[in-house]
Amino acid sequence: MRKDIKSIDDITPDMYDELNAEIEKDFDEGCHGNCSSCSSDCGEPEFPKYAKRLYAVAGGKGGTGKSTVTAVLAVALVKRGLTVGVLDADIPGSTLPHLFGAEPGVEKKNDKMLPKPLPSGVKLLSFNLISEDLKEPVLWTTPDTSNVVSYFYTGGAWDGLDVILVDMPSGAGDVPLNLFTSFPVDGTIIVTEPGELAVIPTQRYIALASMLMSTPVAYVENKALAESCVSDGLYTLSPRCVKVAIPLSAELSALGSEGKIADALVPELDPVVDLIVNAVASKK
């Protein structure tokens, strides 16, 4: 990738064809983004590794369930026998503790954040657990936003995980294009819903995600009204991408609107827990 690109302004339109040229290139040469497997010098995340895998749960439309999935997921990452950490990144539109029924606080050690361990075997670090007042806006810069997530990845003893999944704000704004150039993100679980109101804020996430070398590894379908993903054929995603539907699911709802979301089964995002189970596996 070119190394005069430090930040998406150093993006003018007319380098866009170029960029997308590059992109196809690498990740047919076996380029996905996974930087600890690479031998290349086009540049190493920011931050440091501390997890084998690391996987943004991601999305340009909200209200799509990205939370709800990345809950899901984690959980039956555990049953498989992985040890699994949830950053939440959505701070303005945290729900993960209320749908793990998580009691507020956060412990330290050793100036680390410990992240809480709940019943259901998920460590989960959030905004809303060291929050005074959840009823309060959150009014910060994008910039004050960032570097809170930031320091909720760097000052989190996260050490030794399997897996951690960095739920993310919708949108493919400031604060996603700083995760995916500082974090050492092995691939973007894309999570959409059918209908045209998805389409073009979704297709932009699927779009800077690969430009910043973070190809799609997963494409759910949530709240889907067919057993099959009718809405992936919209999308530009690599053959190699997973892809699953959810269906629409009262029940699903209920249980994360009760804080017992780790109650879920969701047996269709078998595919995607299979594949991160592998993806760890090939790192011991």
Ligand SMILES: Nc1ncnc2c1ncn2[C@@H]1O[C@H](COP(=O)(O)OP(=O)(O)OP(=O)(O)O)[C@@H](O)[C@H]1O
The other form holds:
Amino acid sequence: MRKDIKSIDDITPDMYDELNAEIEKDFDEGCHGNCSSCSSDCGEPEFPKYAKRLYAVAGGKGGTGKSTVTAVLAVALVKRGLTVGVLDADIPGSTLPHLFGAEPGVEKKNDKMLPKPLPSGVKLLSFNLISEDLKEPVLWTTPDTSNVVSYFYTGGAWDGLDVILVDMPSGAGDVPLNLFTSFPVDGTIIVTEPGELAVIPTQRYIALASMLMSTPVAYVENKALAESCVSDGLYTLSPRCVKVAIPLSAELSALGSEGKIADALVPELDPVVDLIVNAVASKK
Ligand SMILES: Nc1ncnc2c1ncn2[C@@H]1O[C@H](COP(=O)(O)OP(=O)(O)OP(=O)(O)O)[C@@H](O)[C@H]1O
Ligand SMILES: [Mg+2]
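Could you switch over to the form predicted in complex with the named molecule, since the one displayed so far is the form predicted on its own?
What follows is the whole complex; the chain from before opens it.
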């Protein structure tokens, strides 16, 4: 239950304890698409597992390069022979169609949206592919936005893919909460950048993802400076979490701006690519 804020003393981290308990209960009782490990006889799960693996590419701070990393990773996975879908969960801040230079338009078959096959081989679903006017503000409440993101999953023809990457909006809120509690997420790929300003939002996000069992499986320190290295010890990450650093690169940024992100080569991401390729192979 939401409570009214009437004084500064009302603002505390645990002020929505009841709400947090509800979220955790929803998560515990919710469907995560893992029918093999579930005893419920529910018939069709609302959020079935369409792909062998689904990862959220996410982080607490805006502008760190989540969408860029999602796009580069998706193309690298296709080059390793996987079938890859990308779900753009950032409705108001959608950038993936621009990064890929994708033309608008999404086809439908049997009432399902067909993720748009791009020349790179990646299949993309994004609000910006269906929006009629990209300059119009998106005047939706956050629960509505979250519903649309859910529909991009349940109403998309994702079946049979090896991997789905979900490009998340920055920070917490309804979209990540809904996604982490109902989508069959196999793990989170945290994207952050060097610098003090990123530390607290990143820490909070790692804690959120871990609490909702979407544990960080990879940590990407993007826009790393020449003397920077992956921030070992700064964050509470599992020893099994793969850590990589991508250098600050004017060329990478330019390729994204020009809609040519599929041409970008980022070998620093190879350990993350290997992790996903191996995870998919273990599902065969
Ligand atoms: N390694 C890099 N070097 C230089 N610029 C980069 C790098 N990675 C991303 N960028 C640039 O940083 C900006 C933000 O990138 P991007 O949109 O991918 O971030 P984001 O985390 O998805 O942002 P948002 O929080 O708004 O979703 C873009 O201009 C992009 O070109
Ligand atoms: Mg983004």
